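Below, in structure tokens: the form predicted alone, a single chain.
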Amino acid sequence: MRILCFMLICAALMNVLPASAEDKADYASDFSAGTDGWYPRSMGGASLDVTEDGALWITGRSADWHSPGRDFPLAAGESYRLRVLVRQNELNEARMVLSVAHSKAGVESYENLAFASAKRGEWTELAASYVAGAFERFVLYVETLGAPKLDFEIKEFTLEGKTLSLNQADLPSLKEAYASYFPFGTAVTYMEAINRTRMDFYASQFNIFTPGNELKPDSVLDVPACQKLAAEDETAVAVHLFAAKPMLDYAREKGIPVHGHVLVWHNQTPEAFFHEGYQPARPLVSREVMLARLENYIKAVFEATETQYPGLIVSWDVVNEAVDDGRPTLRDSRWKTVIGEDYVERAFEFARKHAPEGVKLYYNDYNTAYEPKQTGIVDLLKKLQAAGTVDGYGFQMHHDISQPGYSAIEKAFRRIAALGLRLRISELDVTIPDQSEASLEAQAKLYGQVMKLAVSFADQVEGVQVWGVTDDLSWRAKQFPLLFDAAFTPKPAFRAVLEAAGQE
């Protein structure tokens, strides 16, 4: 049955426990009984003492990195707020740094999180926000910059963070609601993918993923390796999947298909790609060299993904956002400058030639509801259709409750659908000016209308994907565009999307 009972949905939403976040990682230094787990990071010369006013004092330093440090059990992919006060009494002014040392498989690496200048005798604050990476150990510490022998004190070190503890057992599932229509998915970034708890929640709601940035050219093109190859062959290309690996690994483990995004884009593409020797300071390559690089890049990406993750990526955005805003023509870009007006057609030609069997190829764009861009998109799709190189169109629906308006969205959707292509709502979010009840309900209304439109074309729609899960991690976070708030509590828009699945 395609009818999902609205009363049952509402009851489930009323009874569900909102996702919670436990303060497992919160910490405030307390040196009343000793050093509280802090130790001197050095080659053996530095030492720590607790002062009478409750501070931690380090002496005997001989290098800037010699510091008071402490291990913290941080969770990969979670965000933390850090603060500490520092004081020194030897120099007129000293540069102080709050840093983290993290390690994995025995290899240690470092990040500087906050800097401050501490004047003699004054307590100075170091503060930062930090998203923990995929490491096995984290050590937070305070060091100096250019004052290797300076003695100093720290106090009031605090760490505030949330380790997710989600309870969504009774929450209706979007993927189940749309199971008889089409896959319902989301975009996933690297920092989300390394957090197992978050990903398990995503898997309970969505049954197709797409990487937010991690398969874009700036994450995939291995520029140093390309530079070495170019000494022998200017058309040679090297790629890697390092950034996408956490998401792809999880998707493979759970059997969740992936929509690839994106092979060719004017943005987030290394400038070096277009220059001789892959050196941005050198001249642009010829059209012939760039066409060969384009084909070799597309071939290499397909080979890498299919070899390492066979059958996982079921479709690709081959070209993204090629049509200009305000004109029915291609936008100016490096691709257009170096190759020419036919670069989109050639990209699809190469993609069709090298794509694994059964993988669908899409053109993806935004502002489809606006003219004259809409006509430019239609004209481009007709060219690609005539060549037999495109399977579908991806609607980037990054909308606002006030524009472009549902009637314009529907008209554009129907016009593209009339071409007979497969359709995706590839990047769906709806912004609002505030979190008032009126704004949240207006957001829910537009989400519901878009989803009912997709359901009405279910035989042609390959899938719908929201561009993120929780408002706080959205690229439009200040405008609260998604289905869940930062605490994973479902918003009225979540309810509206479920309602739309109950349409006959």
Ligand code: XIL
The other form holds:
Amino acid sequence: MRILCFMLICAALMNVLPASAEDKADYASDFSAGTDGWYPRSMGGASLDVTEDGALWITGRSADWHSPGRDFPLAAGESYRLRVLVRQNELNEARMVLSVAHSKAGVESYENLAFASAKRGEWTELAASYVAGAFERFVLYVETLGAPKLDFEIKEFTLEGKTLSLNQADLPSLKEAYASYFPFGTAVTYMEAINRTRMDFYASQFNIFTPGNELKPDSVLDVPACQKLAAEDETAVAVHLFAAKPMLDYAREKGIPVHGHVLVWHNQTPEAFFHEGYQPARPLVSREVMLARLENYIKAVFEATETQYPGLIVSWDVVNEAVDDGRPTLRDSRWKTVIGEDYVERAFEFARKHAPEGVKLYYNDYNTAYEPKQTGIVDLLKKLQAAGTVDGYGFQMHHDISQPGYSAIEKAFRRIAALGLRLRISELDVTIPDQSEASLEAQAKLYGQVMKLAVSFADQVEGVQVWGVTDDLSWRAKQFPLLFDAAFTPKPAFRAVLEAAGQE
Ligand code: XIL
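And the form predicted in complex with the named molecule, for comparison with the form predicted alone?
Whole complex next, starting from this chain.
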């Protein structure tokens, strides 16, 4: 059966690699069932709503480029006809622009395609012809010129011309290839989560999500609310889930479980957390206050996620990257300074005490293949295991084709697996220096080796997560570390990962 699946996957791959331009229905916006893949382009302030008469309404803008935008898989060299209607009700006249944001190798650039003056209350047409340049990603959007705060609406956006097809129906799916082993997932950031077209593609490939940044303490700790509470109680903690909401909403809608990342970390944690009154200029709090804040934070995050999204988050990274790089001991951090050497153990105790039933608790770290860090990680895991507070270890696996080399990775994996913990590959990506065939093949080889290793430990592995989907949106975009390029074309590494699922 497995061999048959493998052959089907290979046959399907031959049909889809590389993605090609082909006839596809022209696009006409339809907002009857939601925003239709359109999302607010801004730093988070703007939002989109569908109006009663079926237009898309943008509010909360503070810059001209804050705009309704949508990804279109345009094909370089093809010509397109674009048209959209816009209306605003605040100014006698407003200059409106239809624009394209295109990117290549992670660098975004822009072109204005059509201009029009929209008189108050009048539907006004923006129309343009556009020949797509040699870019990997195209976002079409409607912006203003000199009216950064203007609310406006758009409707009847049409695009005529041949678009690239992702051929999603034929593209083999990672989650299906690995279905008999473990969930195959990806990190998802806010900007990705608000793009429904993109998310639908992710849902076709992956069956577990983890937030790239949005459940880290700097997204979750509500510092102004904590400052107010501290006047009465220095140990009180307030949290919110605003940044993670688009991803959690989508995951809940589609029934896709989520791995939580991360409760306790030395990075992306507000300095205010550690200070009296939550005021960074005031002294550090005592060990006792910080222990109480730690417990209250962990409890509050579990309460918020479980109340708003019951059962959705199936596991959590409780502590991230606590072990030092050059010594087999804990790294220096605010947590260690304020609480002391036992902060990791205490965090796991609190997590065990407050975690919803069945939620698995992980310690997560990088550079596991290197000594003396590896020994530090093993020692820490043993301590937590003895206390019964940890369920698993997450190997981040941010690797490069030149180092640490597969044999060191395998050795580390076997050593930690021998502890008997649950395992996950939590943040897989493999950087390469350029996009030459040799580099892409070397990348594919390492991805394939790592996945075969995971498959050979399938009984112990609870999931593999890549740290992003398309190279252009990776945290290491300049080194092309992921399975798809910016145009969603599967790379050789994608093929290698599928092939690794076919082994006996
Ligand atoms: C990274 C994110 O991908 C970036 O967007 C952010 O700027 C920094 O953090 N180890 C981790 C992840 O556990 O949380 C990190 O994510 C990558 C390294």
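Positions refer to the first chain, counted from 1. C-alpha atoms forming the largest set that superposes within 1.5 Å between two forms make up the rigid core. Worth saying up front: this structure is predicted, and the values here are computed from it rather than measured.
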- [ ] State yes or no: after fitting on the rigid core, is the Cα displacement of residue 73 between the two forms at least 2 Å?
- [x] yes
Open item on the list: Using a rigid core superposition, assess whether residue 48 undergoes a CA shift of 2 Å or more between the two forms.
Closed with: yes
TODO: State yes or no: after fitting on the rigid core, is the Cα displacement of residue 121 between the two forms at least 2 Å?
DONE: yes
